[in-house]
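In the block that follows, a single chain appears as structure tokens, in the form predicted on its own.
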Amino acid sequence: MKTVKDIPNLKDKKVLLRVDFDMALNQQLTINNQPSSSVSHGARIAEPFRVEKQKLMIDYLIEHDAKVVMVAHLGDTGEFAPLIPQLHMLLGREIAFLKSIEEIPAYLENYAGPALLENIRRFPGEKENDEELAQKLSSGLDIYINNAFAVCHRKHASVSAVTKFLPSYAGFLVEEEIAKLGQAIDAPAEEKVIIMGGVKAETKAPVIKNLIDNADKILLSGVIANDIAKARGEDIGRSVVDDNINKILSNLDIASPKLVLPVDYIMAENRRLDIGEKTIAMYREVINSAKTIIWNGPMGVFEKDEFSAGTKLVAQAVADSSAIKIIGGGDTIAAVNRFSIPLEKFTFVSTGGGAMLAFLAGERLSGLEALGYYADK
């Protein structure tokens, strides 16, 4: 795989970036009493890591004298032109705006600047890996660099078709993670412990399938606790559980002494909604003794100050720890954040949920694909 390192020479190279700047944001505003019609219209930047971890990438080619089209999305649907101030802000930078793909070969002849192209979500055929959208996007551009991982789980045309029509490469964050995620991965098995919760099972189960056997304890909670629970014979009363349990545990040993379930947990209306005094005192001494620590997902529902303790202790403990902590996940960041925890205080923070899940589970990434990553392996 090609990395940005690999480039001879960034002077005056048009670069088509592709960069994460999918972002929580605060509660959407209204106007005249009226809900805005746009996600992000009259919203701000709630939670800025990602945006922040593209800063790097984007200054390095700046300082290198590349021209500059960035390309992101934000949900489907969001706009990101209420933004442009609040990126300014935290990219250091004054980022100009682009509409349309259209508009990208005249604001090169007259380059003023790095530009982000308006959620590329909102143009058809991203979504659908369309060929036609890609080689539209890349018209006129001499390099595609590759910095979201948080995407290269999906097979989008701005991610996977557009690598068909430029010379494609690796940006620093998409390296870092790779290494950061592998790291952990080929820790030794000995006093690793992997922490999953949250309510996506589905993607929780497999990273449980492919890491088991190179894990010493996998702590537990949330909806995949809860499916273990009830294929064990558990009663969990009325706590969520998903509908196809069979097919999301199968070739799972769910009887495994390395998957730690909780013991007692803080209900509402007969529901597991939080861990217990007991798991949490078991599960922060399995952490405390821990040499490589991985986790994704929090322990109950943590924006509930009732529900909290579970996830803020769990969390304080994995960040005190002495061990290698990586966490990732949407969820996980944010509850860090809640509780007032520094990212600092983890090895490594990965700026990919799905991605980052998928790529412990041992999936092929079809991002990293296109970029060439498994032909090496």
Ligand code: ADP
Second form
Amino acid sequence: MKTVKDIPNLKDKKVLLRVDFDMALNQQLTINNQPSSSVSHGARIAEPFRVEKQKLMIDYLIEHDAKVVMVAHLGDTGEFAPLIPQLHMLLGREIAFLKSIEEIPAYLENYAGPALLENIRRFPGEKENDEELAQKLSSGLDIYINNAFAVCHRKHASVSAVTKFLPSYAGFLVEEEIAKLGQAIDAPAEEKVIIMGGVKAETKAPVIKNLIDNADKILLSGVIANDIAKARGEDIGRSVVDDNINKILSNLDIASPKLVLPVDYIMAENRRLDIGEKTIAMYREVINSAKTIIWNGPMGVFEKDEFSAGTKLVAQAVADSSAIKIIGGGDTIAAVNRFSIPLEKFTFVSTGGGAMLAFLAGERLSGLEALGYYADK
Ligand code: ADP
Ligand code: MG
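What about the form predicted in complex with the ligand, after the form predicted on its own?
Let's see the whole complex now, leading with the same chain.
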């Protein structure tokens, strides 16, 4: 896999930069439970973390006199135009806005600073990995850089097909994510603890299957814990479980003592909605003696105060631990923000939700494949 440092000379190179600006938006003018530095009055971007993580790459390219056109998505239909002033503020530089792909070559001829194309998913063919779209996107460009780790599990035109038309390189953030997540995967199994909660158990079970042999303990909560508890024959009341538990848990030794389930819960309407006091104490003890921690997924329905203690106390224990601590997941980061724990307390906060889980599960990410990552391994 070639990286930005392999580009011989960036001066006047026309760079198509795939960034990740897929952010939580807030339509209201006031935002609660956010560090005040991360929002401005009237902000619409509720969580600027992903934008801030692009700054290093953008700054580097500009300092090296490259001409930069950025491509990103904002959900399937979001529009970037109203966010340009805030992107300007977060990135510390003006960003031009290009409404159509046809405008790119002309803009580059009269280049006046970095530009962002409208949400790429609003153009037909992005999600189909359409080569025609990829070719159109590449015309007038010299180089493609993928700095959007969070979409690397997507076989989309601006992530995958585009690499057929331009010399392609991994950006700093893609490199960093691979290195930090790889470091966590490869860390010695003894004293490596994985904490998994939240919902979407079908995306989390593969991570557990891949890492269980290379971890000491897996502390569980949320739907994946409910699934395993049910499979072990526990009465879990009306707690949320998946319909296809057998499929989700196939090839997983559910009796393994490494899989640690909660021992008590905060219940409502016969549902398990948070871990209880004993579990919190037990999980915190395990966390305190870990040397490597990977955490994804809240311990309970943290959005409601009455079910937030488990997530809050586990988050604080992870933040205070001296271990290498890697966290990720949109709601996990939202929870950490809600409890006003600075993201700097963690060794690494992944920008990837699904992409991080896929990487930790040992899956081949098509975006990385397109960059030649697996060919070189
Ligand atoms: P992430 O985005 O960090 O990967 P998920 O999306 O998997 O996390 O899960 C986040 C959601 O899980 C939160 O909205 C939270 O309310 C919910 N959740 C956590 N524990 C439970 C539970 N026991 N029952 C139902 N929902 C839960
Ligand atoms: Mg989520």
